[in-house]
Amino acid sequence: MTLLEIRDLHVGVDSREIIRGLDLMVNAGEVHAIMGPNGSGKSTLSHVIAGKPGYEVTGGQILFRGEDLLEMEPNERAAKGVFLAFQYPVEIPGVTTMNFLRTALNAQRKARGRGEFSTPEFLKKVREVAESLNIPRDMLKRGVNVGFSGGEKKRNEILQMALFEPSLCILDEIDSGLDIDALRIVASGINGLRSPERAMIVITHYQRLLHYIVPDYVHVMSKGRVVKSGGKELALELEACGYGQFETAA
């Protein structure tokens, strides 16, 4: 089944022109890696499909399940089961990581027709995820991010995933900022969530990355489009030969 059809997208800040008529489609259960230099447009891209402001949209299609996002709210796109990990996730002084994900979980919910979590099940459920990515609990106590290391901060997106029970998780360069031992974490919580229902998409600049989450799929941005796809063995010739050999093709 297709989640994610891009059709000719093309956007635009502040008048510049980053993504030029790109196309892409992602079907359920498969993982796919967007790689590419910097300014290629891959944090762009996904920016616009989480619905972020800030970017106008001037041409194309983005199709979840067949509906048309770009006509939704970002709420309405959560709601929908679109899940955004941010490369530098915001900090929220003054409201805990628990009060946070408990809001955040029951109004998805609310919005999805079913019942709030009690408190008891809220708990319960929030502890045996946060143990399964070695989040200690006095981190959960404190506010959204707030003194947290680059690790902790990805850990926490991957917890918000887990629990929000997203079809499409967009990781925007989860393995910024982390060491080898946050990158193993991460990217085993990551793989814990792959299922024949829910698509990914990485993005990242390094096969590193790649070694832990196998993807499906490789595709190749420049200059604000898809220029080359191909399997996993893709990743491995960029990491031989960067990405020059595309600038002519993009």
Contents of the next structure:
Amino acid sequence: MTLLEIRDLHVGVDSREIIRGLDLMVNAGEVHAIMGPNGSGKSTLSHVIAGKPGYEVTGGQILFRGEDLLEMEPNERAAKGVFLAFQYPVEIPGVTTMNFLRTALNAQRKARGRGEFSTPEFLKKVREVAESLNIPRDMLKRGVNVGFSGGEKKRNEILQMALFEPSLCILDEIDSGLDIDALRIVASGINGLRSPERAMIVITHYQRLLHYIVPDYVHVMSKGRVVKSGGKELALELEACGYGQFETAA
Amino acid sequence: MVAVQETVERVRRIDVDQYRYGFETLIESDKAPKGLSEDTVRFISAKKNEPAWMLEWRLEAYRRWLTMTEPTWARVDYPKIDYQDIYYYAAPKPKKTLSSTDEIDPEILKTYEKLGIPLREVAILEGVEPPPGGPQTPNRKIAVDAVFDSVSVATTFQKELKAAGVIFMPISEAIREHPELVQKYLGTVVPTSDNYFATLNSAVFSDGSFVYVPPGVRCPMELSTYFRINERNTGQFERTLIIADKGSYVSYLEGCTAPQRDENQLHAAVVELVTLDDAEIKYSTVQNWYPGNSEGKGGIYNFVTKRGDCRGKNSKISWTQVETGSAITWKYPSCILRGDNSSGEFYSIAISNGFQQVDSGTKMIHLAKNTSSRIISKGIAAGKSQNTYRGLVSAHRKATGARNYTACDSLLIGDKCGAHTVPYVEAKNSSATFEHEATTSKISEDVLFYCLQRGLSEQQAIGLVVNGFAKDVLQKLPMEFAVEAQKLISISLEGSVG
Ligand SMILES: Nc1ncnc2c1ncn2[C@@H]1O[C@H](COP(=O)(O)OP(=O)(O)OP(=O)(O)O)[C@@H](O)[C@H]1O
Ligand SMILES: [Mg+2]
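What would the structure be for the form predicted together with its partner chain, rather than the form predicted on its own?
So here's everything in the complex, that chain up top.
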């Protein structure tokens, strides 16, 4: 089943075109890796899919399960199952991670027509997932991402992904700032969430991550377009040769 | 507060126009004739069966008030108040003398039920949801003294308090039953000549609460008063007096609401606190008077004088306030640190939305040795509102070793509102250490988007971020108030963006 369908997408910021005619099809159960040089528009693409304000979509469309995603508010998209693990997660002082998770989870459950979790149910679930990601309990009592190390912030993103049970997960450089052990833990957390109903878009610069999370497809983005698509071996090729050959193609 | 939570939960989406407490109770009231004169003062005093000294006290205040002019220094702007166009006294017509809450007019009870206030003793705070992961709090008791317009209609928990020796009653009753205490303390913190609104209050105050905690007694429960303005064109002038005798402790909660009206209503209360040696008073307020509609019409004018006198050594007074309502707020709960080693605290969250104008802050007056004070103020401005923190910290010549820490943080939501900080500092001796920090910030787009991406609505996101911003102060509130205050904060910011 086609989950995400992007057709000839054009996106600008301050009248500068950043995404310049991008196509992408993602089916349920698939994992797509997107690679590409700095500034090629990877994060921009993930923001536009999630509905961040400040971007102007000047052409094309994004369909999610056949519905026009661009018409929806960001929180509606979240409730429909779109999840974005941010390259730079923000800090929210004074709001404990626990409280944030519970408020968000219940908001999504409500929007999906499911009952809210009771406090004990919720606590049980969070603790389970936190444990599997090696997240200490007292981190959950701290303000959202406040004073978290780079690796802790990334693990917190995966914790949320596991809790919210999205159907499309976009992971923007989830591997940046992770040490070897954390990378393994995060990757196995992500792999544990792979399922026939769920698709993932993994944005990364490194083959290293794709060694753990093996993609079905690899796309190379350059200057706001997908310039080449292939199987997992494309990532190895990139690692060996760099982006040079594609820069000219774009 | 189960009832409170339910009430709040039932409210889904309201904006400034849909003030949650905007209902009106239809009961016949017993009003003084409109306008203010010596006769009005005599009428009120007579209604209360007051002794002659009380009437004299009022009349003296009234005569002084005639010589005073309304202050204009605050950063608030409102049309001139016609003091002759106000009813100064309105009491629900008593059917008979009340001896227990069962005899209260059911209409009044219904009003309180809508407000979610546990007037009946059965409604004691059960099942307040603890914060996730937090400790289970034992059920706590609150004694409620409800002020309905101008008269206290019920006082609960009298027996248990009596056993502890705590006096908690309407001030009108205290004037008759404990004249020696009232005479000894009334007007000693806020003198009848203090300021225009306090003087007016002294002349026409109708009721309020009186608390006396005897030496060495820790009050066995939180004391609480809910104010509510019901009658049209009725000024509400409560007078509250709390005395903590040597080595005693009391925590007092005050909550206010008013029905929704087009015309503005005047509210000019006076609260006086006195702590003797080693005593402590913690005074918490959640104020959500009607703020006016989305065009800035209607709403309460709230001109309040609240002052605490740390009269004894090692005594402590702590003010915590959450101000979300009123069209105009003019309010500076203050501490006079008169006893050596005494300390004062002021924790404040002031939220303004729509066309609200808030000018609030505190005064910490250090008169004695080694006194300390702490001010944490969180101002949140949204819509087209103006939010000013105005504070004074002063150290007298003899107040050696005085210390103050002040932190004023402002948060702006949108770009049509304003936040202002006006700190005054006066140190008359060189050993005083005063620290002041101030910040102003905006809710960042990135934080909002992060929250929305996780499924929160914009309102939920703002509520959460603002509650986080105000957390230092929220934590100072008694648990059951904190829960209500958090929800109030979210509700009062609805319609603040988009
Ligand atoms: N809000 C913005 N205002 C102006 N320019 C922007 C904005 N957002 C993105 N850009 C520009 O768009 C281009 C693409 O940025 P984007 O962050 O999407 O790249 P990226 O592929 O994610 O890069 P990296 O690998 O470094 O994370 C960059 O040139 C960037 O400067
Ligand atoms: Mg990026």
